[in-house]
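As a starting point, one isolated chain is supplied in structure tokens, in the form predicted on its own.
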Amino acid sequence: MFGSLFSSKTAAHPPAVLLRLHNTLTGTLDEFSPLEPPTVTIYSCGPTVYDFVHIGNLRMYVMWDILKRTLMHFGYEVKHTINLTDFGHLTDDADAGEDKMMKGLRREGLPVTLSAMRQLADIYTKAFKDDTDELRIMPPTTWARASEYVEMQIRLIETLEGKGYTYETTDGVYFDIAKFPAYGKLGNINLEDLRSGARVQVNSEKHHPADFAVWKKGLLGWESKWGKGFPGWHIECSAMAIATLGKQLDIHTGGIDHIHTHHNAEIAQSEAATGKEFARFWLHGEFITIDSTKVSKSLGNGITLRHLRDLGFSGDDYRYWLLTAHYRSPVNFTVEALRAGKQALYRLKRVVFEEYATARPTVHEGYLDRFTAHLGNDLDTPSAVALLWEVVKDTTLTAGEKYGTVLAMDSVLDIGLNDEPDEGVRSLGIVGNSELPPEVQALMADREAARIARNWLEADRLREAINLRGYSVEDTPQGPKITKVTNE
């Protein structure tokens, strides 16, 4: 309701505190400023759209949504690209393993053709976007599908070839990392360790184990001067980032698994082609684990948002739980932990929608300044959420001050507190008497009569009868309140 109001207010008056982000490139907490203020450019590595995205992947997009909202809160305008890999991504970043799109085609019983690949990608692109909508993730400025930027990728490879950075083999075209001395600067990769630790090479024609494919020859794909085939996975991100955001980025994001190979490859090919620093800030998010094991489809623990929904959890529940941990900290998923987050958010929403919603919202600047300082400290969402609770519990604030401050904070956190009050109450499962099935209405009327008669045994029996029909009853000073029970 008030999210846009408070976003525009803070954008018009940027905070006085500094924004510092942990930069993987330097390994330190660096003060952020964009190349061309007030615009900030962000490129986020997106999913390979061959299957539903699991909750570990979705953590990244929630956190980059917080990054984007924080930048807007600090007065910046954001141009953001997320790529969608809809062909040719191998399960192993180092040009080995099974092609994910081929795996998806086989699973769905589809033929191995470009049109079938597009059909598969359309299904799971929509599913991914539906997930991001449910998690209240703002859409990027550009959804970049790799298949729509093939010509740009081919031109980029030709540029690298013309500058002497590539060599051709029987199976493709490779980037020669020996020609780019700065290779491995992200994460301080030691090339000699890579060589000495390499397995027996899958491709004996490679000059160095870390050389990576920019073009893979094959019977399927697009025509090029090197024959039919697909661009390499790494080259697609460089091409789409340059095409949509320019030769230099302010921020590039991804998971920690991208640092070693994928992002070092992006840096090498982009900077070799343009002669410019590719990205000034690199932000990487940590994994979610289940029983201390990384969430992964290949390990059979790839829980999706659909699974959480079947367990009775909403996108808001999962988003809230994620924000209680820092994006650079690993977090272990359990149903019990998520249930605790759901209960906390439920209590928070009840306070906001039932106690504050009729008050005139005004922002308490002291609390908002502290909130901004937490965001400015490398997106410290756990402290920001704790401060939100501090506002709610502060007895010195009026209902209007609490309401306005909570709404302002939620313009960044976006856990549903800015919903219209009526919509918010419905999201809690609280049901009006007229919306109940007739038999439940009758039970409620009988129970209220029993309560008035102080017949507590009968009132309790009727409460249980109502529970068995999927509703819970809470007696409040304003009268009984009935809630639809979720199937947790």
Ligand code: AMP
Contents of the next structure:
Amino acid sequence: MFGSLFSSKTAAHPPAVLLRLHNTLTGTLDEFSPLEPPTVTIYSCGPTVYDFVHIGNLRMYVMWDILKRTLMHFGYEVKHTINLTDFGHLTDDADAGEDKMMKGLRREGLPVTLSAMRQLADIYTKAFKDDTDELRIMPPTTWARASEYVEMQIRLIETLEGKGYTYETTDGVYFDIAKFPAYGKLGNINLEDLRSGARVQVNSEKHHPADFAVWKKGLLGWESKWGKGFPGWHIECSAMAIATLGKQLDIHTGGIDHIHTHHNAEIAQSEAATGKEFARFWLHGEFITIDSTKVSKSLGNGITLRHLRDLGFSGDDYRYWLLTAHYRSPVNFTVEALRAGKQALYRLKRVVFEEYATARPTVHEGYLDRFTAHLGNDLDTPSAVALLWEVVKDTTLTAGEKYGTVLAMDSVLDIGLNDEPDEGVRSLGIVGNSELPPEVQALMADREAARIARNWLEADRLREAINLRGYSVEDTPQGPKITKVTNE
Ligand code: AMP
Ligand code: ZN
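Taking the form predicted on its own as the starting point, write out the structure of the form predicted together with ligand AMP.
To see the whole picture, the full complex is given below, headed by that same chain.
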């Protein structure tokens, strides 16, 4: 209900504020406008679905969700693709170390076959989508599974070959970066440094250490004119971006680890094939660290959303905490920091659901303009969240103005303030008297009687008795509130 209240408002009055985004291609904050308004196309590099994703991976998709909702807030329509890497690449220029899908197959005791890869990918694709739902990430227009676009990838390689951008070796087909002089423009890569910095050349048939496989020959995989094998990792993103969004994207996103190799490779392949600029804006998100080490499965600190849930945190708690840091700042994860975020969100939700929700919501334009300006400043979510609190603390606003304004802000931040109030209160663990077990109801009534009789000792004893049954009591101006204790 409130979402529509707000979106009809934005559609009628697109904000006059500028939308500027940090573009890795230029290294500056650039004013954004799409090629074909009102549509904006976004391609986000997705996970390899060989295991549960960790909280660092999830940070990326929360941030791109904010990007998408910000664009909608500015009146645009968004077409978004997230890819799912669902087969191994067995290449030496993907991530260092063992191929992730192979690792997954070994871990689950599955054979090395295409159908086993599919089985593994199905399990972890579902787990990834469940995580994104729990974090209120809007589903993309297209979830692109790499295995469903192999034909497209082969055709793209054939186009590159036809134009003379590739060469064949005994183990595969490689992109010849010397044929693409703009190679390395993202992040200003110096090719000579790459050559001199290269360790022992793993593949002596490669012309340049930075040449990368677009096809890898092998015993397993798909048939092609170069023999059986797999497309390279980078080619899947070029093929799926072009197939689902067209030859030119407005925005391409990924983590900072993708800039040097993966994204420069995507640019080279796509632009060599189409002759057009591939993506006009490149946005990159910084890492989450734990004790200054990046969160990563292979480093053994790959905390997942499931781990957070076991510690008593909800998807909203994690999303709220993420929004308190800017997407281009590295952030250090600690349970204490997340707990502080959880407490802040709890206070926010209680005040919204219990004190504002009975009022008729109206939006305070001044605050909303400031909110829009923060988002327009390269998605400055920490300032946007701070402004939300300013609204809550502003003693000059009516409850209705506060309610309408926080709901409008929440249509971008989506930390659950738009939930139906009774449902929202229940999700905080606050229970109505009638929902309590009879013995707890009786203890509550006795405690009220003791309080009225000013028998504080007895009231405290009864509070303890209620606590022992898994509930906590808090006295508020509206009367006692009872909350189910979580396992945090
Ligand atoms: P991968 O499956 O490793 O390709 O990762 C999927 C996405 O998560 C990519 O955009 C990575 O850049 C991103 N990512 C990986 N590790 C982290 C981390 N520790 N913090 C934030 N993002 C990460
Ligand atoms: Zn990609």
